[in-house]
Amino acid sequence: MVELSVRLGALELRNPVMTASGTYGHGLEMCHFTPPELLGALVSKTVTLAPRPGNPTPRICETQLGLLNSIGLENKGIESYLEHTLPEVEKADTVIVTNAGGESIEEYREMARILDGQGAVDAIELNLSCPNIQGGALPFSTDPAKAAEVVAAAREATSKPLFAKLSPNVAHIARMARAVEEAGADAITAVNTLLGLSVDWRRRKPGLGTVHGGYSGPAIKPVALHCAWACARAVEIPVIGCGGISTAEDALEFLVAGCAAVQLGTACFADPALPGRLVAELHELLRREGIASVGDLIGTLRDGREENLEARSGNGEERPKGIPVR
C-alpha cells in the first residue's frame, strides 16, 4: 500500500487531491461522478456576503488550450449558503473548504467571522485574486500590504485554518506569499487564473462580455508551477498547487516542486470524474516507482543551479551572492 495522506497545517487530508473553487460547484453536485470520500478536500465556489448576479454574458469563451471565464463570482450570498448549501455539504466525508470573497477588508473580516461559527467548515480559502470583479483591478492580490491587511483581518475573526489564494498576475509572487504568511495565513493556494483576452476578428468583438477574463487550462501549467515553486521556497507554511493540472503526472510535478496538495479545476469541466480517478492513478504511479509515501516526494526538486553552485564551492570557487544553497 502507498500512503497518500498529507498535512495542511492542522488539517490532515486523506490524499493531496482537492477540487478548485468555481469549477466543481459546492461539491455535492458532482458526487455521482466522484464520491467526496475519495478526495482530500472539496473547495466551494466563492461565497460573498451579499448575493451577486455575476458579469454580463458571454461569460465563458473556449480557446485552443483552455478557457477564458468572466463569471464575476455569481452566488446567492452567505445566508443562502448557510441555510441551503452547507447542510448538504456537511454530509460529505471529506475536508470542507469554503472559499470566501469580498471587495473590502471589512467584507472579508465579516465572512471569516460568520464562517468561524460553522462546524461543517474545516478551513476558509480567501479569494484574494479573482480577476473578474472590479474591472480586473486585483486590489488585494498585487499589493503585499493590502493582501496582508485582508488576511490579518480574517485572522482576527476566526480560529479556523486560513488559505490565501494568490494571483499569478504579479511580478514577484514570493513577496505576496511572505506577506500573507506573516499576516497569519496557514496555507497558500497558488494560483488563480491569468488575465487573458479572446477576439473574434470577423465580428470585431471580444469573446467575453467583460472584454478580458481569467485564463485557465493546460497552457498555464508552467506558469502555475513556477508560481507554486516560488511560493514554496519563500514560506514555511504549506502551498497548494493549482493551474493546468489534468493528470497524475501533473499533480506529482507540483508536489515535487514543493506543494503539499493540489487543486483540480478546468479539467473537471470536460471530465467531472477526473478527481476520483486521479487519486487512483497517483497510487498506482507511486506503487510502480516503489515510493511508499507521497510525502516523500514533497519539495524534492533538485535545482540544477544550486547543484552547480555546490560543485563550484567544493572546488574552492566563490559562490555568487544572493543565490542560496539549501
The other form holds:
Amino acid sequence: MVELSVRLGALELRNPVMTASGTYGHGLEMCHFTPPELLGALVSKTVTLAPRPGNPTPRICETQLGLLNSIGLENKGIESYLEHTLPEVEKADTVIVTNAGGESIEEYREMARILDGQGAVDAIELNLSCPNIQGGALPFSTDPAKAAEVVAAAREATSKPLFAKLSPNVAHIARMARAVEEAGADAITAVNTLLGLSVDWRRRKPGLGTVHGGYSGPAIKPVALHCAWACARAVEIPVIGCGGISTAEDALEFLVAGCAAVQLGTACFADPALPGRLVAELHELLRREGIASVGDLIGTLRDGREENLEARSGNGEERPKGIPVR
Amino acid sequence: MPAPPSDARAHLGRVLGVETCGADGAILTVRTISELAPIRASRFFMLGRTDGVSPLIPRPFSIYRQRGRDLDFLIKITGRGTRALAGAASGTEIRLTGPLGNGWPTLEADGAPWVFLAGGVGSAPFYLAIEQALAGMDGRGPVPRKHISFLFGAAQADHLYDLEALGDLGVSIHTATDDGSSGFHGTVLGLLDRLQGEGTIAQSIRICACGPEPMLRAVEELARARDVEAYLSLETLMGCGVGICNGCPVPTRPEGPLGEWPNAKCCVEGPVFAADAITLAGVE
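I have the form predicted alone already, so could you send the form predicted in complex with its partner chain?
The next block holds the full complex; its first chain is the one shown before.
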C-alpha cells in the first residue's frame, strides 16, 4: 500500500492530483470519466463577479507542440455559480477549490467575501494570471506589489485557505511568490499559461480571435517546472505545480522539485479520463519503485537547497508546510 | 452546468482498416474493445492515436456507420490530425472519447417529408440518419422511403464521398457540384430550389443539413425566410468535445430557445441545433 495523501497547508488531499482551473469544467459533470472521489481536489473554472460571455472565436488553436487558448473566462458569474453549480459540485467527495477571477482589487475582495460564506468551498484559488483578459496586461499578474494588494484584500475577506495562481510571464517569479506569501496566501499555484501567438502567414491572420493567448500543453512543462521550483525555493507555503503534466512521471517531477500537489490541465482535453488514470498510475509507479509515501518525495531535488533547509529547521524555524525535510 | 452525455466514455479500439474514399477522403474503421449501444446519427467521437503520431488534441468525427464493435468514420484529410488517422496501419490503437453531442432529433414519419442536405464531408452524419429514419427512431414509426430525399453537394464529383453505398440505402439521391462534374451545376441549395420548382420535392419540407459554414448560413436563412423546420449539424474547432474547454462557442439567437446566454457549446449543446436557436451570421 502506497500512501498518496498530501497536506496542502490546512487541507489534506487524498492524493496530490488536482484538476487545473478551466480544464475540467466544475469537475462533477466529468464523473463518468473520473469519479471525483479519486482525485485530491477539483478546481473550478474561473468564476467572476459578473457574467462574462468570453472572447471572440477562434478561441483555441493547436500549434506544433501545444495549445493556444483565448477563452476569456466565459462564465455565468458568481450568482449563477452559487445557485446552480455549487449545490451540484458540493456532492463531490473531494476537496472543492473555487477559482476566482477579477479585474480589480475590489472584485477579488468581493469574490472572497462571497465565497467565504459557502460551506461547500474548501479553498479559494485567486486567478491572478489570466492572459486573456485585458490582453494579459492586468497589473497583478506581473507586479508583485499589485498581486500582494489583491491577496491582502482577499485575505481580509476570508478565513478559507487562499491559493494564488501565478503567471509565468514575469522576469522573477520568486518575487511574485514572496509577495503573495507575505500578503497572506496559503499556497501558490505555479503556473498559468504562457503568452503565445500563432500566425497563418498565408492568410496573414493570427490563430486566435484575440491575436495572442495562453500557451499550454507538454511543451511548457520545463518552463512550469522551473517556475514551480523557483517558487518552492522562495516561500514556505506549499506550491502546487501546474503546466504540461500528462503522466505520473511528470507529476513526480513537480513533487521532487518542491510541489506539494499538481494540477492537470490541457492533458484533460486530450483524454477526459486522464485524472483518474493518472492517480492509478502514480500509485503503481510508487509501488514499483518501493516508495511508501508520495510525501517522501516532495522537495527532494538535489539542487543544493537541502543543507539550507536543514540549517533552518536546526534554528527551530517552522518547516515549510507540505514540504517535509528529509 | 452543461455536461457531457452520460453514456460518453473513454474507449480504446484498434484500426481494422482505412479505405480511400474519393479524392481526399478515407473511411476509417475502428474495432472497439467493448461493444457500444446503438449510436444516434450525428453524434460524434473525439479520435486520436495513442502512439504519439496524432497531435495533442484529438479531432471530432461523426459516427458514419456502426456494425457491432466496428465503427466507421468518414474523414476528409485536411491536416495533421486527419492525416495521422487516415495513415494509421491496421492494428494501430485509437482513443475514442464518446459518443458525444446530441445527434439529430427524432426523424418522425408524421409531418412534412425530410430533406437531408450534405456538403462535402458533411455527408458523414447522413448514412446513419437514413438508416435510422428508415428503421424508425425512438420507438416511432419508420419514415417512408419516398419521404426522404438526400441532396449531396460538393466542389467536384470526387468529393461526393461514398456515393455508391449511400445509393444502396434506397432513398432518392440528387447530387450537385460547383464545377458541374456531377449532377446539378451549382450549390445544394440551388438544387433544392430546382427540385422544388419542378415538383420532385414538396414545397413543405423539414431539413437536416451538414456542410461548410456558407452552406449552413444559407440553410439558416432559408429556414427563417420560409419558416421551415431545419436542423443544422455544425462543425467547429473543438478542444475537448466534452464541454470543458469552452473553445467551441456558437452564437445563439437572443429570442431563440438558447437565448439566455450568448453562446452555446457546440460539443455538448450541439452539434445539432435547430436553425432558430443559433445564428451563423458573422461566424467565420
